[in-house]
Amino acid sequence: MTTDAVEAETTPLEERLISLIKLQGPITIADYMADALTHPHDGYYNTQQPIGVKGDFTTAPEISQVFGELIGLWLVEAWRGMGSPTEFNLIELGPGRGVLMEDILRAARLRPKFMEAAHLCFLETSGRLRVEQQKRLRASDMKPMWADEFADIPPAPSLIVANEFFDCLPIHQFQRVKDGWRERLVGLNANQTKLDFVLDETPPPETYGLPGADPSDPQSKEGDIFELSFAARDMTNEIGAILNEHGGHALIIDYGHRQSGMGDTFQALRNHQYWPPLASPGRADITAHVDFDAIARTAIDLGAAAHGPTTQGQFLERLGLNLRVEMLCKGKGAVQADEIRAGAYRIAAPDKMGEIFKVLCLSAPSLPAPAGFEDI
């Protein structure tokens, strides 16, 4: 989809993104993510209404309470598995509407003394969605604290849960050209009007690890794309710290490669319609696919485990999805049992969000596999 397929607004931030270009050049392309997801005055998540029926996109929380339920009851069974602390911080990393907490306390109060052990927290840097979040759980006996980033969160054992938070998380692209790679950049339209897509002049450093650095390696060819995320990288890093020094685990679920960062999945989201990533920066949501293995390879190196990626299909059957979704519908009307079975549906189909969506877990290296990855 192209910007002239769209009725496409211009944007403040798109004004003052033209302007920063014309006076410094072209910025990368996690530059303009972080602006025009993060940006304080004009980005996306501190203007925008993103989830749900009337955002641009819907969550697997927001479509069956069960995922929330049989996430909240495996971070029960990896607290038992921790060893029972009676002090544990239960943190979300971009909590959203707090739907996902809300259902994961719904289920965990089974377990009274979880409650009482749990610290929770929220890593949050939306004013406006901190405010939902605070509304939702209101009436939950739970007082969160909300963080801007890990450091803001007092140390000790930790149970981790990021669901679609990685996807949004700013990257880098390379394309590939005759002598090797550079990396992919926005800047200006002939026109001198418009953001566009540019590549950089100059090639990228060694260090950054791309594929077939020789021309001729059948790696990659002319015209590919390669993905990096320094910030995916930074927030794991920071994870693997606290599993290494404090014991637990994190639960990251999101959509995405297996392996491999190769292929151009820079996307944008409005009206739960794709939108070119470029038009009218701040109005809609931007993400690209995950790298799971990158992600797991950064917590091995740091000394920490790492249990699958297995697709959130596969993880939520483990779970007793099917059981679980029996007994909600127990007692329903038939309307109503339908439609609690369409919405596990969408969630674990392999045609739906079953497949494309995949469940990684990071361990202090102590800690036996939990729930879901005894067999990954």
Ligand code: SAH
The other form holds:
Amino acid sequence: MTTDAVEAETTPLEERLISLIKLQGPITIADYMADALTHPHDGYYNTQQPIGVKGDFTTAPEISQVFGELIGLWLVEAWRGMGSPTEFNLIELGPGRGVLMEDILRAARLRPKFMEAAHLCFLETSGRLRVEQQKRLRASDMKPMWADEFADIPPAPSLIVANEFFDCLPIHQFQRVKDGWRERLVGLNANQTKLDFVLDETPPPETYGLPGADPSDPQSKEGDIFELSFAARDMTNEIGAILNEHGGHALIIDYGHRQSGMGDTFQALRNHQYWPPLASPGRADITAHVDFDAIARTAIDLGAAAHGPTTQGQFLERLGLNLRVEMLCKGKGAVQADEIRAGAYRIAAPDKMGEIFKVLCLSAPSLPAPAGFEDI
Ligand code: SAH
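Let's see the other form, the form predicted together with the named molecule, since the form predicted alone is already up.
First the chain shown before, then all remaining chains and molecules of the complex.
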């Protein structure tokens, strides 16, 4: 199926947004994104089957079990580096179908004390996905708690994993005009029948800290787009505060650029194809590239440490990807062994997911540096 083959159908959410915009004027891209993804009745994650071959996109744990297993071993090592606390929170942000945690626990089970000490917590907005996560983890002895907000998780030493979670957090976009920046908003087309991008009439507040005032800021010219995620900043502040106060690490894995903020990365995927992000809200996955620099700076400003970002390929190789793959292939038939190797190639090769995906670790400043970030 391609975007040509699927007509962009009008959705209930689109109808409501059009009425709202007629009444109150344009809304921010962040508000649009939040509604389109997480609205309890009409949001994408609550109504669609997002992940996997039958869904709209595929994630690394869905491609290769080695991804989660290596992260499981990384978590055990990180826990030992924290002094093997007898109680800690093992938190996953946006666990999807629960596949990553299933693989993490399979590997971590080799250290029973880690398993005994872990309180499993999921931050998940989608009721549908919570049910899938629950089913998938039924076989393990873990009794997870589900949280709507990060603040609902009882504070404790924490190991946090977020794979393809930050890319769903709402972003704001700003466009460079002659005399500065204007926020890019979601308004209506000329005959008021469809959602369309419009520019705010007044400049954004100076407190947003958009580039330009400081000579070290990235250069911009008219028409350039700058992206900013207050949601990612708030989430990082909450994570950083827990790490500083109670100890621990947060492993953030996502696709993203290194030059902070510049460029238009607001995009949608439907049935594994690009889709216009303002068409049929609630039926397509909408994301933006993760600004790792901004996340690292926020955490460092708070007093936490940041390691990386490094590429996903390098990170996995440093954790022993090839060794693990060959161990798994042992005793398997040629076809199955080829499948295992092909999966590992897809998640780590630079021309697949290995380069565009990055890994950043935020840590309590007193802890030893986590594995996977040192230069080989
Ligand atoms: N980590 C999984 C799934 C990634 S998809 C994997 O690697 O396969 C994104 C996940 O984040 C989904 O589970 C989605 O429901 C959840 N999510 C998106 N926005 C969220 C929000 N604001 N709060 C909590 N969960 C969110």
